[in-house]
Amino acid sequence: MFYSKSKSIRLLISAGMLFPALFIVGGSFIAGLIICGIQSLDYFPLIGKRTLSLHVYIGIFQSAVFYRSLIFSLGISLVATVLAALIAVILALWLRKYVSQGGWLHFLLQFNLPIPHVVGAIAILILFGQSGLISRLAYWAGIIQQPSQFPIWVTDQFGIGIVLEYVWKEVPFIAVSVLSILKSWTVPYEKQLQLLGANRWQRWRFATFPFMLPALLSSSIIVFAYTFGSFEVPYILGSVSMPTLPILAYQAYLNPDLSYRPEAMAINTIITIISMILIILYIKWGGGYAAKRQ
């Protein structure tokens, strides 16, 4: 909207345009992260601690509870991501045949994308809980006599309920991004290969798979990063004795005993660092894909 010749005026206007967003997002977010980082180093004037030390981190890295929840968090994310990606690829490959028959299927696929995770978690609770719908059907089929005989799928030790929710929610997300590639990019190449006499497997191996890999990879990294840091779903569907890392941070932060604060901040910092690594991976693998599409 401006065509001023003066370089400094142009710079000033650009800065003015960026300022509100940078001030609210960048400012509070970066300040928040810095505060977290400092408090995790045991700097906490409110209870008289003014020296920096690493002993909170040392304590965390020696505690079994921390490792258990770290591995649990990573494991849940990994299983959920792999399952969701597998199902999404199969779904996308199957759906692409029918997408041309109208936008109806595509419409259905997008349906649960904006549904909040909280609602998804409650839905899983109602379906798979010990007195949920599936348990009732099992009762009527004569498989079980009372709710306690139904296997514990939600608020369980292994995070089955959490994984179920993530898979249900993320399959459409990955499928949509893979499908958009399959629909527009791969078809001419597959036809070309077919003309040259390639069989089904060769077409998949040389055209379909390489083309959908970047979309699959980048959406899978997003899913992994999201599920790793998500709070609401494990809060509703997780077991109290088996907290994920975000839950651990939440509990430590809300503990009325303020001496737990640095621990909360340290766990938070660790979550942030792991997410940062995932983001760098995303930019490395997914950024090129985004640039290619433009």
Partner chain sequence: MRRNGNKSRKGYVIMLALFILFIFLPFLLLPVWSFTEHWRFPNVLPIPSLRTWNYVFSAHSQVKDAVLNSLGLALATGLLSQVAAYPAARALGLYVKRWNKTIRFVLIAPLLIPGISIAIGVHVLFLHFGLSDRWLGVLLSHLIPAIPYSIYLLYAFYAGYDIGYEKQVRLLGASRQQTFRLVELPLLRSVLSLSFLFSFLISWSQYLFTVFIGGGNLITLPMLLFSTLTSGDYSLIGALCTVFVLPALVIVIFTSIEVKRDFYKGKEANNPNV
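Having gone through the form predicted together with its partner chain, I am curious about the other one (the form predicted on its own); can you provide its structure?
No partner chains or extra molecules come along with it, only the chain itself.
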């Protein structure tokens, strides 16, 4: 491999080596955004629409179905993120006492990180469906008279199954982020506060919580952004009558009437804009707060 002592030449070589991959990935992403944005403006020559207009967005923002899906998507993402963050913080605070004594606990904490969400959604369906494993065990134990009497937790109107899958999958992600901070930063400061006479609440307030807040905040924003734009989990576990925004866009995209295609692209554009706002918040609050703490 060619090597140069000049830093600028090394950077130029590195950029040249990365360019093919960045060109394909970035080019595909930008091309998709452009096509999606243009079609969302009702420009679709295939069906004779050759003028740009905003009437698709106006129609969407006047639709009660859109607002119902938007509120449902935001509610699911918010509930799943808050529950996952709370459980992750409790788990991280408990595990930090033992993780240094054995790596197997740390391994168990993150065992489900490589498992795809689709697999998790199918597992939730098998476990918590009315014909699933738990309902059959309850029927076998005599708790319920028929499997159909088991509470509807999957494909329900409230998204309980979707929230269960997100919480199960995202708790380890947040817990690992918080635990890495607790292990490496907070212990010396907590000991100093303890020597100065601070009680447990004061150590939590002035050392533990301020140090873990950037990791908790940034990982929670990532989880919220992912759950808001996720398609596969609501597709498997969601109700047909209560679709999330990605499902609503998918239904419009699959409509045989091509005049619905701009509506699908407009919903995708709205999801993209909301996701971009979350990324900006992540950079401003997550990364910015961490930089200030350092």
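Numbering follows the first chain given and starts at 1. Rigid core: the largest C-alpha set superposing within 1.5 Å between the two forms. For clarity, every value in this text was computed on a predicted model and none was experimentally measured.
The Cα position of residue 24 differs by less than 2 Å between these two forms after fitting on the rigid core.
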